[in-house]
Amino acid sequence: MENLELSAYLRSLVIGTETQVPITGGQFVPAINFDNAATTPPFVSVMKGITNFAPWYSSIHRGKGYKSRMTSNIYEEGRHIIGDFVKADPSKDVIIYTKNTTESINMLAYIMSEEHKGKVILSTEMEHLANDLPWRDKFLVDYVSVDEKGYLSLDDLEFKLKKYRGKVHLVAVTGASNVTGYINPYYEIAKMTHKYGAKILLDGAQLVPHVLVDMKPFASDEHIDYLVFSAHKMYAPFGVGVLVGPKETFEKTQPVYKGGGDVRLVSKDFIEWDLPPFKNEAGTPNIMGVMALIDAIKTLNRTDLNKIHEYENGLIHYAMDKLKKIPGVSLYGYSSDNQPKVALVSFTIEDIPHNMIAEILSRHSGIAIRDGLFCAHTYVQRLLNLTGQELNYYRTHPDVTLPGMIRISFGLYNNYEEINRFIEVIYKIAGNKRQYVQKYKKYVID
């Protein structure tokens, strides 16, 4: 049952919510956003804050005036505010500031390889690219299996440490999925690991936003030894990602992003590298991604992510159970074992293209959903059951629209009357596919 009253509280925290959109006919309509998967809108405080503090806005570590000091002063503290966050080691973790995720994987990926050239990276049939691209050509990279349902296949991961007899360097997992939404035992799978002699890389970017994540102490088998994440997922613009890890990762190998700012002295002769984090933030770093990062982390503690989480989950349950009741309907997400999720699913209707779907979905209702392959190819063709012939057939006639999901994600400001919006469109569109194909094929380029 909705908690109206919380509803409305957390719909407040975001801007944007009753933005009108045109739609086909010339009207207009609140804007529906089942897209926070791939970015979330701001929180009103993180506005305000960046409002707040542009008037002190300054160069960091690179002056004596009295804005260059605040603004750096910020920009450290930020890292303990993070580090608080998701329980890093402030004596051994290293929080270094990057783009977004994937960079934040791609850095570490060029670390590693300078070390740990010849060792195998185990990532997982259900990875986002960026958590399988940066490996391939700098290590032997094998896959961890996923089942029919979708879920991880922590027997294969077993088998897969003990075929490579201790040459594993790093297991590279997601802890939730952006295309299922579900949670990896990301605990058992760092146990598992640590029990191999191998490290764990922890991909955030869909689990962050949604569950109080705790990177456990060193000492533990259930360390996560690397975690990444993304603040346009957690209501911050201004693109900022993290990267945390053991400062010893850091401490010997060259930095990725060679210049200014990453150096204690340079002549002809020598170069000597600044210490980690600093070494790894070559130029004038982003302040106010930080910043908005900064504020959204307060904004979640102030509001609670176990509240968040549970409120999620009631929204993604009820529109779960909705959509399988829908004739000609597919889920992919859906399971009735209970399966630790955030608040995402994936789903396909019978005949019609799944980029029409989204067409229709924008132009007819004002709703904004994801299509495609959600940067997951390996996944959802295995989901899909596509066969190496048909990938072949989508590989060598690119005029020819590729097969697909349609993904609804949301955000702790969405509430079921958005839901039920949502649901009786489909129920249209599924009760009328001739009649809604006819009229939006125009919008659909193959």
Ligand code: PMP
Second form
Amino acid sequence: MENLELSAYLRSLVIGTETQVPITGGQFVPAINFDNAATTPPFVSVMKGITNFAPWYSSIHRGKGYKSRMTSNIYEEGRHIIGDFVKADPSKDVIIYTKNTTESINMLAYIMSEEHKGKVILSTEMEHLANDLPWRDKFLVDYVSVDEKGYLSLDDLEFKLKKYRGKVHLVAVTGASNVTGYINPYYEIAKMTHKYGAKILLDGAQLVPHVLVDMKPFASDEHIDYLVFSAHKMYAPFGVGVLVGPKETFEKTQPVYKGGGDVRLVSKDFIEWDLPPFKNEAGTPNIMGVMALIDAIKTLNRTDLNKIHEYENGLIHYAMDKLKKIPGVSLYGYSSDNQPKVALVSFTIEDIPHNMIAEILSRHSGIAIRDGLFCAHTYVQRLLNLTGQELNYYRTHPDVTLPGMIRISFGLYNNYEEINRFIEVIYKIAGNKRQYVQKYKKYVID
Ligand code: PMP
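If the structure you just shared is the form predicted alone, then what does the corresponding form predicted together with the ligand look like?
And the full complex, kicking off with our chain again.
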């Protein structure tokens, strides 16, 4: 397929590409969404799937009605589809449906803390808060450092694995950063982690929507022990997340949520928990969300994620090449050494605050981007070289705008025309800062 044809085809897969939004002056323009790392619009197939399924929707597991049996089958079949998608081991892994990546990691942290309290978790300086905060109050947490380019230091990983001499239970690392887009060498990390007797959790929130992830067999030293991701970042925005991990982790431990659906038999004196994953899905689950995720995976499989990744990579390199030529722009996530990455990059423009740029892009041009610290505070602080003193200042001055960056993140439906429109506006902003700030400062509280 030619690139233009592919681009048009990919664009036809999602809903909302033609939506018009109002801008300053009252006109309407086609919305440009460069905030796909936050969440993606739904696939057409997902919406169709939900509508087609709706007449059959019913309770799962306990109902004996035809619709219940059918719904239960599809819900359970979903685990196989997801497992196949990430090459989990059907005989050893469980696929647990959660709300999102954040809930998946929190659940895992609670469950692990039951058996491994006091052990060490190695998070990293480039993690989203979802892969940092859940560990803090339950384990001794240390952070693998990143270098000045923003790359994870494998030397520091090895140093820390050695330093804690067998006490590290888990290395909790992101597959791809939501700030720079850098893809971590997760198989190398897995190898090193296993060499020191620890397990690896891969935060797939930014990876799974863009790259074919293979958890590899249990016997491989590159095996990914735990994988988490969110459906709403992969064109199925109905509130489902996934936690994949070895059955035995969940067999011996208490479930985090307790109630109906997770037990076999209960008396006033005892509780017989059901087996995982049922044990870990108390209450009526998000069935429509699961249907949406199944349809999204089928669409991604049909389309070929390798092709999608290649197309999205073309977009981000095109955008970075243009951005880096604009005076005053500093990029975070651009590298000249072919570092693998997903289609997002962050930047700042000298002398103009990030929140102001975000307001201008939205109000002047109908372009949605993300600004701030992107829930990856330590990483952004490191990339911006903020000192402890500066952080303290921001901490003790709640009225002051926090430091931050601008981030653009692409989905498979974005195209070169949209990037050109965006670059044109950034050029104008960077060249006429005073006028823009004057015009839009009323929207920015400082
Ligand atoms: N990890 C990463 C790398 C993310 O980018 C995000 C979402 N921005 C999360 C975790 C959390 O995902 P969710 O909000 O779906 O729980």
